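As structure tokens, one chain now follows by itself in the form predicted alone.
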Amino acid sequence: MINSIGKYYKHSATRLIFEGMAKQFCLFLETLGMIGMHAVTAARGLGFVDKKELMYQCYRFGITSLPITLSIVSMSIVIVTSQVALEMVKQGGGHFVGMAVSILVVRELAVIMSGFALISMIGSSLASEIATMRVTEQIDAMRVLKVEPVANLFVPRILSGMLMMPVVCVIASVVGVLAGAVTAELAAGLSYRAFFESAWLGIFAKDMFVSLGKAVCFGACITLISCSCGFEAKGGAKGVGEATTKAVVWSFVAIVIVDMFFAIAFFF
């Protein structure tokens, strides 16, 4: 009886599910350790950063990503405000619309949507770029020339993410609040004056500082994870694709976890 149950379990979907979960957990721990080791190596090379490369990466991270980032943030705000403002006005809460929208934008939506946009555009690009260098043995050539690849490839990208993500977040917050004001006026007939008077009552210095701190952490996570996944790529073109996918998935997971910790630490 026991042997038959064991035989059935061995070929069952339940076994495959548990094995898959165990494999993913081991992969998570392996990835976490790899990212930690690369972070330590990159920290040792902070004093030797190439300023020209840093400026290029800042331009790439902060300027080229702005159109898609602002588009995603503004459209998200339009969707939310168009559904919320009219109902709040109907229920007599029109004087709270600006406050609700501005809190949502500054605390969460601007920074989280900017992070998602930058993962899709910049993070995937970083991962595929470094993965291509790995599979074409350019990184091995750097080691032959006595050049530390982690410090030279990671540090300018991580610093650019930490420096430019807050800038992108601030611009996205301003655009998001303006988009909310326009949408509230068009959808619910709420005047701009009423919207912004309410918005100023809901935003405090704490909200802005927490959002900026969150943006710095998001920028570091996106660039570090993307570079680390690309750096460990193997197996030619297939390995590049797998590294890029892994970088995007883990970056999404990381910023959601970081966002949760910030919410628990500052708003509970």
Given for the second form:
Amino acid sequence: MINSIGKYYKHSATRLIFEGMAKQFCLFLETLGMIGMHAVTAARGLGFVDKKELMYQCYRFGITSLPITLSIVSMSIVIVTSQVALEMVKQGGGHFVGMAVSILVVRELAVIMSGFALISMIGSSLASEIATMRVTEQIDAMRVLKVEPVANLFVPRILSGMLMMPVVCVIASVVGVLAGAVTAELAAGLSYRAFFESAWLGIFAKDMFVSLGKAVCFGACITLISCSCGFEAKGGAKGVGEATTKAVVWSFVAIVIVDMFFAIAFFF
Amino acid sequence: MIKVQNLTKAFNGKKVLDDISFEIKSGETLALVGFSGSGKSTMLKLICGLIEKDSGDITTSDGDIAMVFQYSALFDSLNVADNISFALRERRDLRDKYSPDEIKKIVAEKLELVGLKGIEDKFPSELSGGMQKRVSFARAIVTEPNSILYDEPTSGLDPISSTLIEDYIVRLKDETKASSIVVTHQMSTIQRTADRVIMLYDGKIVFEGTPHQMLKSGNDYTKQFVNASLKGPMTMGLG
Ligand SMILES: Nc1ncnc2c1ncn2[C@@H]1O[C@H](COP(=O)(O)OP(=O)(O)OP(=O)(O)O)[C@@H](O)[C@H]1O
Ligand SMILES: [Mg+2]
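Having gone through the form predicted alone, I am curious about the other one (the form predicted together with its partner chain); can you provide its structure?
So here's everything in the complex, that chain up top.
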């Protein structure tokens, strides 16, 4: 019996699937360890950050991305508000519209949508930039010049993410609520006054602090993961592409997981 | 001083360097030659610590090791001046030592040395391959290192620029008593810069001697190399 299972196993697709899964799991653990190691190395280099470089990275992270981030956030608010505002008004819940929108924006939409936008713009660009430096031996050159590349490249980028993501998140929240107000007016004829009176009731200090905390974590995750994946790139142009894809996928998954933990910790 | 003892390195089970030993005294320049793929770049990367050896020993005298990379490896987001001064600005033990004016002066000096006066503000992508090579040369020597590894410093250069670089390799060696390794395929570079030549083939040293001996010796390997012949003991990849 065991023998025949063994025989079956040896020749079957089952083996392929199991071994494939095991291999993927090992790769997953390897990546996780690699990112953790880089985080430690970067933390050690924290004191040596170059102010000018940090300013530039902040500008890159927070300012260059703003038009796209704000468009994505406000458009998702327009979509959500236009779906529900009219129904709520019809059911006699018009005075809840502003509150619902502001809760949604402040707690979730502003920060997670900004996160997605920043991954696609900044995360991918950080990963491909550092991956290109790796495959063209620029990182090796840095090491020979006795400059620790992880500290030199990662620290200003990670700090810029942690500093600027909350800023982006605040701006996105304000713009998001405004977009909700305009949509409610246009789609359901709700007056601005009614909207904002209700919206005000949905804004709590706790929500704002939790969101800011989330933003700091998102900023750290996106930049750390993108830099790490780029740093480990191998081979030529193909390696750069693979590293960028990996950075984007891992960042997406990471911020959703972080978001979930925040939800469990603060709103259960 | 650079001393290599019983150095072995394999990639994916294939030995690229197999039990290699040699020593370079300070003020001496060694030319490392050999077939493409014979492990010359690998040797340099092992010496400056970019990759891990499998076994053996590498000792170098105190002080900096510099390397001029085969494909320049300039930082493409920085201009020429920032590339050259990178170590002076970013290295933890040097970063507060030089004022911006001093750095400017050093950069101008090094650029003049490699015959590229006044291109401080250009970016690597705006330079020709040969110019990039010379800038990477300037970047490597900015900290006045004790050991210098050159990976094909003159390949891709016109004969005049080659001579310029070769002369500078010699001058630097005389001035600083640095030990250098020059990986090259060019006979002119060997002749002008090297005190000694080591030839690698299939992971082993197949010739060691002076440039003069290399030209005159009856060694089948060097004969084939010097005559650029397809006939001889080195057949790797030639079918
Ligand atoms: N990171 C690596 N992974 C796997 N194999 C490698 C790696 N680096 C080098 N090799 C292999 O080691 C051998 C030696 O490579 P190396 O770059 O040292 O050659 P080289 O002598 O510098 O050649 P060239 O004159 O063409 O520059 C080659 O066969 C190469 O395929
Ligand atoms: Mg090489």
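The term rigid core refers to the most C-alpha atoms you can superpose between the two forms while keeping them within 1.5 Å. Computed from a prediction, not measured in an experiment: that's the story for all the values here. Residue numbers count along the first chain shown, from 1.
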Exercise for the section: Take the rigid core as the frame of reference and indicate whether the C-alpha of Met260 shifts by 2 Å or more between these two forms. Expected result: no
Problem - Core-aligned Cα shift of Ala22 between these two forms, given in Å - result: 2.6
